[in-house]
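Next up is one chain by itself, shown in structure tokens, the form predicted alone.
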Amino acid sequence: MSRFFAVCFCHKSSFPAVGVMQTWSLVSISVLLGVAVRWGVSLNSYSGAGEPPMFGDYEAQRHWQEVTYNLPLQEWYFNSTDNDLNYWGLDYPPLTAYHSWLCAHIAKIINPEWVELHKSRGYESPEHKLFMRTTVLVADVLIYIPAVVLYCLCLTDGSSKKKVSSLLCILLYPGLILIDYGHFQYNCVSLGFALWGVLALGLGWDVFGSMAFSLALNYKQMELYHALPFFCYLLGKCVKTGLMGRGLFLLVRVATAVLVTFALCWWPFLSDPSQASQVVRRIFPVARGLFEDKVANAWCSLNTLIKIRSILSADSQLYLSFAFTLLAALPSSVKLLTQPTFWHFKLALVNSSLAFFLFSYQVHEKSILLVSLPVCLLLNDLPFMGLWFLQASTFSMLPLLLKDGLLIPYAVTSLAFLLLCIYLLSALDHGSEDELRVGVYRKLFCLPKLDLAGWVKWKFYISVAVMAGLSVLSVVSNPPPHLPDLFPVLVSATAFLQFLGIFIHFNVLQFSKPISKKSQKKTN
């Protein structure tokens, strides 16, 4: 522990020790405010809040704990009178499971009523709501939060002002807020273990770093869209080393960790073959189609044009998916295994995730998410474009936003997180052709003359003001009786379109030369 200690504070010099104290101030200040803004979001309304039969989000959680609770382990994910699977059947990992029998068990302990078998459907008061909010908070003060913290201080370049500022500007992201705490959802826990496993990966503890990432896959499995990078990075890095010495003892504690990791979570259903494949049926459902809802990938986009779910057959969607996806990873895969340097790593998760959002299979708009996590760390290097991403990725839920009764949450954080990038990371500053890494453009399209730099921050400035548009007319406008859908559709298709160019942005920071240090020293 010691040593940790000593990486995260001696780390090129960054900590003098008379400033320490002082940074653990701000720290602290910090997270008490991303604390208090998660607490106030949590006051407001919550998804299917006193809508039956279904409900929502927050119905669902419920239920898991009642199921989980009140009938034995090896019911959970199998259909029965006792679990009907079409009311918000379990459909996630084992660890998700555990997460919801625990709470069920604090639950019961305080009101018995919270996880009554059925009695307890659709159950709604201000003391339940408090509870599941809390659960919310402490498993993001215990899981996400620390790693948030440690990854700033530890593997952030700059002062120690810098690091603080985009500690709270990470913490205070709009996107995970609104849907942990506003629409309701545990991603804090999935995401904060991936978080651990890319700060163990980048202080050099690759095993500790793949049990913390096989945690993540086994709480959500749409952790899946950050896989690649890891086993790329893991697997480049045992290569580099040498797979005939020191690469090839590396290699096999890591797939040892991994594998008890699995073992370990998956141990109850591996008695019976019949448990564990119930288990894999539920998390990956392929029957319920391409997307759902006005998600803004390309399916979605591309079906407002041609109706791909009526033209193709579900298996054909399922192929082409997979094949596009996989065409849209590969590259950054490539150069990752070829590269393995963190730089590349934090580029490559974002590529990933990305290729897997906008072409992947049942695909949800919370899923970007699991994009905007690896853009936040990257907020220090690049925050001009991970502020640009993270903006619209926020705005790409705005219907959920809307439906939840949450558009003055939206507002005020959106508004609140852009002001602060702007202010604390001077994100508008970082916009010199060098930073924005667009000279390549210039090579590819033979623009000798052209204002790179500044035409990419007019598309900036344009795309806010319609994203504010956007938001304003879908909240006081009635959209024609013949299009009921306009402005969910919109919304999609120009988040869409903002996620497309900065997939293949990152892509060509990927293969291009890491970010020079000193246009970043200025600003510090």
The other form holds:
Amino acid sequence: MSRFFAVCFCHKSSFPAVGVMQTWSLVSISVLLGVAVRWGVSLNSYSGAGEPPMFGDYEAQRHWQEVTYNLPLQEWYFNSTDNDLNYWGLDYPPLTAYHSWLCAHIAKIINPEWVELHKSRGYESPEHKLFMRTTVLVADVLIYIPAVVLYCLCLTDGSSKKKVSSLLCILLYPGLILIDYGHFQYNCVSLGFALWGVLALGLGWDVFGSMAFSLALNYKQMELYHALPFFCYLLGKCVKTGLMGRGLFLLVRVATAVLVTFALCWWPFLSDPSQASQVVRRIFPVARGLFEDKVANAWCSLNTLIKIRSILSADSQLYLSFAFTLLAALPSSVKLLTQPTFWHFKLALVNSSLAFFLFSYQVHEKSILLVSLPVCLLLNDLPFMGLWFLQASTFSMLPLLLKDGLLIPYAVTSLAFLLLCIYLLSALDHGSEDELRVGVYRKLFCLPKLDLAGWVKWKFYISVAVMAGLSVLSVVSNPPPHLPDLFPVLVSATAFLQFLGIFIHFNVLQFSKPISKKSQKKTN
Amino acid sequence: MAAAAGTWSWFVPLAAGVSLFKCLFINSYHSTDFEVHRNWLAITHSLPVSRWYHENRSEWTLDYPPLFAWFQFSLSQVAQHFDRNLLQVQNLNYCSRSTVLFQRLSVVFTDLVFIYAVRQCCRCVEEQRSCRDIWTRPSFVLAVLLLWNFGLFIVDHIHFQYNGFLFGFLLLSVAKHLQSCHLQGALLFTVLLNLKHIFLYVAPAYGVYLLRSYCFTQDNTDGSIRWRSFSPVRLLVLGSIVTSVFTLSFGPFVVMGQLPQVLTRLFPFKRGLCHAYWAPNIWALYNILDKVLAHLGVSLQLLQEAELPAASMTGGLVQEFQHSVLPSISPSVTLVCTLLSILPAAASIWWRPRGGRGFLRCLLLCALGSFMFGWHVHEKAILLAILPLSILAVENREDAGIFLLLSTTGHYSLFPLLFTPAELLIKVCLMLMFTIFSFTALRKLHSASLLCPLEVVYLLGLLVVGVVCEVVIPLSPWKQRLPFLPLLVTSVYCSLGVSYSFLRLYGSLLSSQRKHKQL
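Switch from the form predicted alone, shown above, to the form predicted together with its partner chain and output its structure.
Entire complex below, previous chain first.
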């Protein structure tokens, strides 16, 4: 906390009061701009608007409110006449259910029709849309945005202006805004909790951090993508401080905190083992297959060449994906275990979540947001690569966004983000070989004469051009009749190639030396 | 300057950023002005010129000057590639997705004129020192104050109008005058007058300034007028520019014998003293005083309630209404008041012209004077004062204080324009953003506090008014009984601030005159 205050109140200004005030007004302007952009996006359509009988994620969330409000807790996860699990059955952990229950109570006060059992199915009205959008914003303002503000003020390097710049860029990352406020989901809650976890670990509050992360896990099971780095970082730290002394004490405290948080979240379901096992079965639907739709991961991309799903049995698909995920996530985790610094922790978060996204079972295109969060945290240190990845991640969700009618917000926010990062973080100026840390490849592949930095930059320009071109093509042209999925496949393949490249790059970073303070000073 | 040339790199991201931000609100609420402009697109596209000012199938008849009609005509040439049905006159209240897209984008794109004008204005302000900190550069602060102006944003991009385009002409013409390119400035302003006649408010400032500072080439040593330096050639050139623009614009209608018809459309005096929602000016205070007196009279039994004319002054489409106690105001009274309020300012630049800045101050006083005393003033007209005042605010400490007062109250008075619940958050966020920025940046720029404690208390009172009007009253049972109470409270409270700013602005004119004399 002392560091926090030091950051906020120590300014080299001839008029100190103005300096502090300026930082705070810049922060509040950034937050207000972030909120305004979020609300601007929320005026647009949502997933499944006016598309009976199944509608989309918006209806799923409303349906969960209906179910949790009207049924006793014991029936939430079970199929019954009042709870048809085939119609958007609850398949997230208990914290999501509690959140729906809370929202449902507020909805009931405003308009009981919104959560009426059975009758409210597919309910849509402008007032209801306003209510649902507001619930997202409230969650965002309470959980995600404060975490971003604190992270940027306390845990990023550089002048206060640089901190505010990265704050603004992180708040305006298009992917999260488009999914939460356009498509409709509550990713800000789970990602917000995870971010609180990262923040707390960065500030050295390990117990608080592990509790926050446990909450994230209990809100959305996909947070498992981040679990390995959290585990390895804390374990590595315990080992480093001595497993026989203070380390052991820390380990016990962290373990207790995690167990208690889990127990509290699962309390109502623990009385009956069948309850708990049913929740677990709902949360991990193994039967749904290796992948759905077009997602920019290894299996879907491989599928365009080899039809894996028809060659392998469901079980072997599961084992194969499990093995590959573990293999891909292992190097960074082992490195983190031996060197548990905050820098390596952030990198490992990227590497682990990207490994999960690329190779694990049943991945959704929206899961890329789990990778985007740690990349956002690295945006200040690695603006060029961060920008590249974040643009690619938004682009990878293009087919989904087009289906939801979010073309204009997609185009506007992506362009604005590109502009912001280039101007505020000077993403393109930080492109020397040293800063990009591409020198390693020279040693690896014996490439003495190439201008690697220039090469990388050109690759970036080309990929931005390809992404822009594909975006335009997907909108304006019709695919040939025998290839109806041409554009979604092209989009996911393009995104996959970039993700793979970035995965390799971040793994290389994990194993190279951290940014030296000297080179940082030069760039500042 | 050569070294500073490279440091303009912030302008493009700022302008591009705001343009992109505007595009986010394509699907937000839009007012009937949207249909008004769609109807004008249809009229100008599908009817011959002779029918433009006669067409009355829609209640939203064409009531802007001819050049704006031609502007709509040129937009309609693009519109036909979006949706041909929007150009049918009989398609009243037509609002397809592509119509919305086209009309919103047309506002964003025509705002390029505004962006260019802002760039020109920023070049005119004095850069005191070559400082590296962007926050202490007046040009940067001015660019943000103009490009991200709250009022312009909600009026144009949510409520729907083309003010950005029009104010672009105004600012460009001001910038030309500041750069001493008087003829270009005059041309731009004449074009502007033929685009929207509300800019007649500031025409006196232009008339006096051009006559005095352009047609007379020299001053006496004490700054007073030297009659012998009058240049008839300059007057002739100026006059020919003005008349040729007016001929181009109104000529065809004069030839067709439609001038009276056009003029009745442009100046509809059948409307009431105040708009449905009272603009925060003197008449709002006058109305409320009348209400209070009537109420007092009835309760003290000096007046009979039955004798009072029943008038709900803020209700619905306001036509003429009677005041209960105070004398009713006729258009001629407002005209006289307006002229009287403008006169000292105009006289001041006639006797002691103080270059482009003096002209700008006079322009502001004209705009604000007409706003304070004019007939049927719209609350949106406050932008006519706020935008040019931004230029003075970054150069002068005194003006910065007035700007903070006027912009905050004036912008707050625009809140009732957006009354839909979905837009509540947007207007609050944007207003806070703009206000926080202007307070911080101007304070940093002038490195001093700019408002006295009483003014700060008044502005904080706006927060209370905001909470009461936007949250408390809508949720309380009063909403049913007194639906217009929030509007009334807002306009009366804001009119105090606007009147005060008007007086302070006049005070600054007089004090600068005194300073000038001492020199």
